[in-house]
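Just one chain is shown here, as structure tokens, and it is the form predicted alone.
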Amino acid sequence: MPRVYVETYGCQMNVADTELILGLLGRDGYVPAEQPEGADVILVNTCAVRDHAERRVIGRVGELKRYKRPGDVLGVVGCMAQRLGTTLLESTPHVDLVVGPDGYRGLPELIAAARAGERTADVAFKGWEHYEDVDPARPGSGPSAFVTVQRGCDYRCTFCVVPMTRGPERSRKLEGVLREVEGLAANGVTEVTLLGQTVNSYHDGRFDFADLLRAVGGVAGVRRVRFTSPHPNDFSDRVIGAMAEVPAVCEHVHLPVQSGSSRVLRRMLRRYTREQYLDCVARLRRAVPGIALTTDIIVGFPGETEADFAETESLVREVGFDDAYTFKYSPRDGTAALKIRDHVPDGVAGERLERLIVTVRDVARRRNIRLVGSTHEVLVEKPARRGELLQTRTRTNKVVLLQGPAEWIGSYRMVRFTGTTGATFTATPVLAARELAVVG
């Protein structure tokens, strides 16, 4: 049978195309191959937001044609793929075929042509693509899934390819979630993560996001209901309604604010101002109490001056996220920041991002340590990288490495916090308290 080995970059939809390949490639008698090593085809699946994951990508491209034999297939997919075009074929003679997060539907075919002699590339938007009628091949996913339920943006930020990379908003049938969801947790998955680019503007003609998280949150087994990543002028009183009352759905928001500035904001078309989205911050807090908040931020974006950074320095310390992920602006051809004058140089946004890292780990750090000594309930996920321990996770999303057995993964447990390196936890098994009264 031939055998195909995907190299997955990027975000959680990335992870969840790559399941997506695998299952169509399965039908028509793909197995999936761990190592590039003795693979037929060869697939690197990609990320375009930033110009670094670009260049690691087209550097990993070249390390990978070393293992291809006459016959073999080298590809590129996903959105890089989608990104440049027939250019990729261009510039990388190796490279067999190209082909964009719509066009996985005909990879046997374009896998054929590229076998044949004929080097393909399919980056056409397809507006009615969801990929319905696919199985996903989940290998080795555990208690956890990822399900997309939207593809596409219509939000048009300045500093954002993904418009360009992922194409319009459009969202699946609720019902066809739902199976999907029931069939997962038919299968022992008790935790499920919905995937799109602006998750909680779901809406599919006749149902909404809350009318999701309500329908997803209540299929039998599923205990814990993630969502990423969602826009904060999306979330209606419905979908922090929704959120506040279905027990499956964690108590974490992963809230982008990309910047502290309201003059900033402004420039990246963001479509709310600082104040607009600490509101959002606390009718999320008081909706949903003790929910963790995670965000990302760009550094360095045109025009941004000393008091525009300041001001995102303040508001990370005012909301006291749990986490945050940072980055330096990275300018993407074809995206309307390219115009804006005022480029900040590199030496000074790479001085702003390690001021911004270390306010952002001191902040979660005085929040992780006032919660040693709490107990929580963890989902066992896997063996740690460290020693003989695993990792773990609790509902707000905190990392927890906790001695046990192996046989503990894909359980639930009952911790107690001993101690934070800052930004991960060690704990011990407590009794829950069910577990209490049947001991006693």
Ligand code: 5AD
Contents of the next structure:
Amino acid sequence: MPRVYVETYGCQMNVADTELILGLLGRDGYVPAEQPEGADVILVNTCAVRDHAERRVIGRVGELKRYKRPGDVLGVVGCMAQRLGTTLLESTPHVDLVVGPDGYRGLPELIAAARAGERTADVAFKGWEHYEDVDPARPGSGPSAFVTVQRGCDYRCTFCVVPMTRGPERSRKLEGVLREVEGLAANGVTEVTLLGQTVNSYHDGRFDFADLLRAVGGVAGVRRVRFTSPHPNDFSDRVIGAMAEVPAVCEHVHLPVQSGSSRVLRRMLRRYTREQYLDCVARLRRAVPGIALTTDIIVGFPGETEADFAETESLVREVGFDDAYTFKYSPRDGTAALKIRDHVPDGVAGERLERLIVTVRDVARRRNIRLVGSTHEVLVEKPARRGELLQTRTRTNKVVLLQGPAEWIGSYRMVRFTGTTGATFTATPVLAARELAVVG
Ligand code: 5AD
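Hand over the structure of the form predicted together with this ligand; the form predicted alone is what we had up.
Next comes the full complex, and the chain you just saw is listed first.
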């Protein structure tokens, strides 16, 4: 049986797309390979959001070339494949295949053609494509699963290449999502993460994201529902109401802000001001007490002044984010921000990034220290990287290290936080009230 190795870069949707690709090729008899060595087909599933991500992939594709035996296929798929298309075939002679996120259905034929010596690219958008009939292969996925509910993006944030790599926004039918989640639950999955570029703008023509949360949260066996990433403007009262009312929906939102300056936000075409973002945060906190908030922030966007940057730092303190991913602005071909003058020198952007990271860590550490001594439900995920410990996660998405037997993996436990590094926690198991009553 032919073996396929897929290496995945970028966001969670790429992880889910890789599972889709493995499922699709599985129907044609391909089995997944853990290593590139000996694989008949090597695919790299790529990200195009920043130049750095693309350069890493180019380097990696150069390395993977050495695993290619005569007749083997090396392909680049995903967002960078979509963005570069045939240019990538021209610039990298060892690449046989270039396929964008809407073209995976054609992979079996394209791979067969590549094995016969043809070099092809498929980067056509298919606004209808949901891969609804494809069963993603989730090898050893355990209790957690990603479920893509929406593809593409209709926002036009001026820094962002995604609308150009993933095409127009479209939502799967609620019934299809529900069927998939029911199937997962029947196989022991208890935590699902719904995925979409602006996932809370989900609308299948009949049902919105609030309906979806209620439906998925109502599936027997599903204990935790997460979603990523929402856009602040799509948190309608209906959606926030569903988050508050559906017990399975976790108390954590990753809410990309990008900047704390309304002037920069306008140039980014984020379609909200600092005040509107803060209002969204306040509504979420009112509806879901104890909700954890994380975010994405870009520094050095064209025209960002020291005063704008100070507003970003003050917003981080004002919101009190539990964590943040911070990025230096990376100019992307085809995006509107390229036309904005007032380039921020790289040294200035780099220095702002360093300061921001210090602020983010400080804010997170203060919040986390206050949580030491509190009790949480955790899902035991896997062995921790160091020692005999287990890696677990709270509903608020805090990573917690716990001592316990490997049999606990996949189960839910009550724990008390005993300490924090500032970012992650250590904890000891505590008996739930019910168990205490029995012991007492
Ligand atoms: N430069 C830097 N960061 C970017 N992001 C998206 N596009 C760019 C860019 N051109 C960041 C945003 C987004 C995250 C996924 O990546 O913060 O939320």
